[in-house]
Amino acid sequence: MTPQQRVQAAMAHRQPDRVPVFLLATMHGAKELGLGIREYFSRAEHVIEGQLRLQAKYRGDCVSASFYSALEAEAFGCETMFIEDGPPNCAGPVLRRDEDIDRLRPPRVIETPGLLRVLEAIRGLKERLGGRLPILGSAIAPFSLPVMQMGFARYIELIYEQPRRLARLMAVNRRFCVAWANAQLAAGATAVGYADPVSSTTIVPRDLYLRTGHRVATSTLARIKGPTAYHLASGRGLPIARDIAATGAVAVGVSALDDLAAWKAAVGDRVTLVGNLNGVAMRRWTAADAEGEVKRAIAAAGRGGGFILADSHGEVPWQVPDEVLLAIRAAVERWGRYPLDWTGG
C-alpha cells in the first residue's frame, strides 16, 4: 500500500497492511537543512526540502505543512518570538484591554505573509508529492486561539465573565479558522488538524465545554470543506470523547495522559484515534522504549483499524533525536502488521 491508501483504509475503520504512523517533527527540518528554526520557517522552499528530507529518513505516512502555531496570532497583529531549540511562540497579547474584543475583525489570509508562506509550502509538497501522502495542515479552534490573543489568565475571566464579549470574539475567530482552514485545503492539504487545548478537561469541565468549545467546534467544522482531526494538544479528552465524535471531525489526537483502549471503547468506529506516544518523555527513550510504547499503543487501539500512532501532542520536540524516532518506525514495520495476531485480535 501507498501511505495514502494504508491512511485511507484506517480512517475508514479497516485493517491496512500495517498501522500508519505519522512522525510529526515540524522542527527537525531545520536540523537536516543545517538552520536556525527562524531562518527555516521564513522561507517556504525550506519546509518543503525539509518535509521530504525527514520523510525520506522516517518513511513516515504524511508530511505535516504546519510552520508554528503563532503565526495564527501573528495574522492579528501578534509578534513572534523565536528561540534556539523549540517552537515560536506569541511575544505578547494583541487585544489588551476588553474593549478591544469590540473592534476586532478577522484578518484576510491572502494580505498575511506568513500564512501565505504556509500556502506556498503546501501547494509545493502537493506537487512535489502528487497523491502518495497525506499532506496535513493546520488551525488554531477559534476557542483557544485567544490565549495567544489576550493571555490565558483574562481570557479564563472573559469565558466565565463576559459572555458577550466571548460571543464576539468566538464568531471573529472562527470566520478567520474557517478560511484558513478552506484555504489550506484549497491549496492541496489532505486534511486540517483542529487544534483546541483549551477544551480538554484538563482545561475546563465538561459541563462549561458543552457550552463553549463544543459549539464553537461543530459550527466551525462545519464550515470547513474537507476532513478534520480534532486535537487537544496533550490535554486529557477522556471524558469528552463521545462529545468530540459529535463534532464533525473524522479523527482525534488522544493524550498520552489517557487510555487509548477507553478511548476506543468509548468512540468505536465513529472517528479515527491519533496518538498516544509521549513526546515529552521521548526525548530520553532508549530504542527498548521506544519499542515498548509502540507495541503499548498498537495493543490498546490498533485492532480493526481506525488508528493512527503518533506523537500526543501534535509536534515532535526539538530535543528528541534521530534515533528515537527511527526505533519508533523500526517498532511499526516489527509489530504493526495486520492482523496483529500478537495481540491477541
Contents of the next structure:
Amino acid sequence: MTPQQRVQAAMAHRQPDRVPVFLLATMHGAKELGLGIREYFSRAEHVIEGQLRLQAKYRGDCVSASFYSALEAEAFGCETMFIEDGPPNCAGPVLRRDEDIDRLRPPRVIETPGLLRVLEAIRGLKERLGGRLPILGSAIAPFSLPVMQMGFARYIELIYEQPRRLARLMAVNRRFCVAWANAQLAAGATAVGYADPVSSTTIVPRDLYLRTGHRVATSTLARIKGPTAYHLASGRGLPIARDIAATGAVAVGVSALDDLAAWKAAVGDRVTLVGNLNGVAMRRWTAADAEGEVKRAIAAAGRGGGFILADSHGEVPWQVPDEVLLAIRAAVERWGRYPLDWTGG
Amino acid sequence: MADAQVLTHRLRDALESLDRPRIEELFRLAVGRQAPLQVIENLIVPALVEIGEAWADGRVALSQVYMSSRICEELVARLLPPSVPVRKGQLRQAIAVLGDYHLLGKRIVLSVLRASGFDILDYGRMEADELVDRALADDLQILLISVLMLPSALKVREVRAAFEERRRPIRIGVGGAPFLFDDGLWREVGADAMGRNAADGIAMVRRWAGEVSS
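Moving from the form predicted alone, what structure would you give for the form predicted together with the partner chain?
Next comes the full complex, and the chain you just saw is listed first.
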C-alpha cells in the first residue's frame, strides 16, 4: 500500500496493511537543511525540501505543509517573534481594545506573503509527490485565533461578557478560516487540520463549548471544501468527543491526557482518531519507552482501522531527537501490522 | 458537614457557574459572620483550592478558573486594601512568564495568590537574563515562573544557574503545560517545586514562608 492508500483505508475504518503514522515534525526540516527556524520558514523551497528529507528519513505516512500558527495572526497584523529552538510566537495582540473588533475585516489570503509561501510549499510538495502521500495543511479555528489576536485573558472575558462582539469576531474569523483552508485544498493539500485548542474541555466547559466553539466549528467546517481533522492541540476532549464527531470533521487529534480507548468507545467509526503520543515527554524517551508507548496507543485504538498514530499536539517539539522518532517508526513497523492479533482483539 | 464547608462548596459552585448575584450573596453572608482574614482563610482560599484541584482533574475548565480567580481577587481587594497590615511581613516574592508570550497561567496564579492575601510582584514577561537581574535587584526569596512552551521551560535552567553562580538561595517554583506533560521536567531544570494548578501555588508559597520563619 502507498501511504495515501493506507491512510484512506484507515479513515474508511477498514484495516490497512499497518497502522499509519504521522510524525508531524514541522521544524525538524530546518535541522536537515542546516538552517535556523526563521530562515527555514522564509522560503517555500526550504519547507518542501525539509519535508521531503524528513519523509525519506522517518518514512511517515504524510507530509506536513504547516509552517507555524502565528502566521495566521500575522495575516491580521500581529508581529511574529522567532526563537532558535521552538515555534515562533505571536508577540502581542493586534486587537488592543475591544472596540477594534467592530472594525475588523478578514485579511485576504492573496495579499498575505506568509500565507502565499505556504501555498507555494503545498504546490511544490504536490508536484513532487503526486498522489502518493497525503499533504496536510492547517488552519486555526475562528474560535481559537483570538488568543493571538487579543490575548487569552481578554478573550475569555469577551466570551463570557460580550456575546455580540464575540459573534462579530467569529464571523470575521470564519470568513478568513474558510478562505485560508480552501486555498490550501485548491493548492493541493489532501486535508486541513482545524486547530481548535480553546474548544477543549481543558479551556472551556462543555456547555459553553456547545453554545460557542461547537457552533462555530460546525458552520466553518461545512464551508471547507475538503476533509478536515479537528485538533485540540493537547487539550482534553473526551467529554466532547461525540460533539466533535458531529461537526463534520473526518478525524480528531486526541490529547496525551485523554484515554484513547475511551475515545474509541465514544466515537466508534464516526471519526478517525489521531494520537496520542506525549510530545513533551518524548524528548527523553529511550527506544524501549518509544516502543512501549507505541504499543499502548495501538492496543487502545488500532483495531478495526480508524486510527493514525501521531503525537498529541500536532507538532513534534524541536527538542525531540531523531533517535526517538526513528524508534517510534520502528515500533510501528514491528507492532502496527494488521490484524494486530497481539492486542487480543 | 460544617457550616464553613457548606459555604465553601456553595461559593465554588457559584464561581464555576459565574453566578455573580449568588457570589455576592455568599460573600455578604460570610463578611457578616467573620473577620476579613477569616473570610479569606475559611471561604475564598478553600473555594479557589477546590476549583484548582478540579481543573487538574479535568472537572472544570481554565476559563472557569480564570474568571473565578479574577472575581475573588476583586472580593479580597474589597476586604483587604493594600495598606492593611496583614499583607506585610511576607516573603519577597514575584511571578513572571519566562520566554514565551502566553500570559494567562501567570495571570491566574497571580489572581489566586492575591485573592489569598499574598503580596506578590508581577514581572510580566521576561527573558532569562532580565529575570535574573530583576530578581537579584529585588532581593527575592521566591520566584514563580510560568511557561507554556517547552523551550521556555528549559530556560529555567539558566535562571537557576545564574542564582547559584551568585550564591543566592532564591526558591524557584514553576508551572505550565510542559511540566504537566512531563512530570520529571521541573527537577531536570532545577526548580524547587512544581505547581499543577494555582492552588498548588498557594501551598508552595505558604510552605516556603513557614520554612523561612522557622
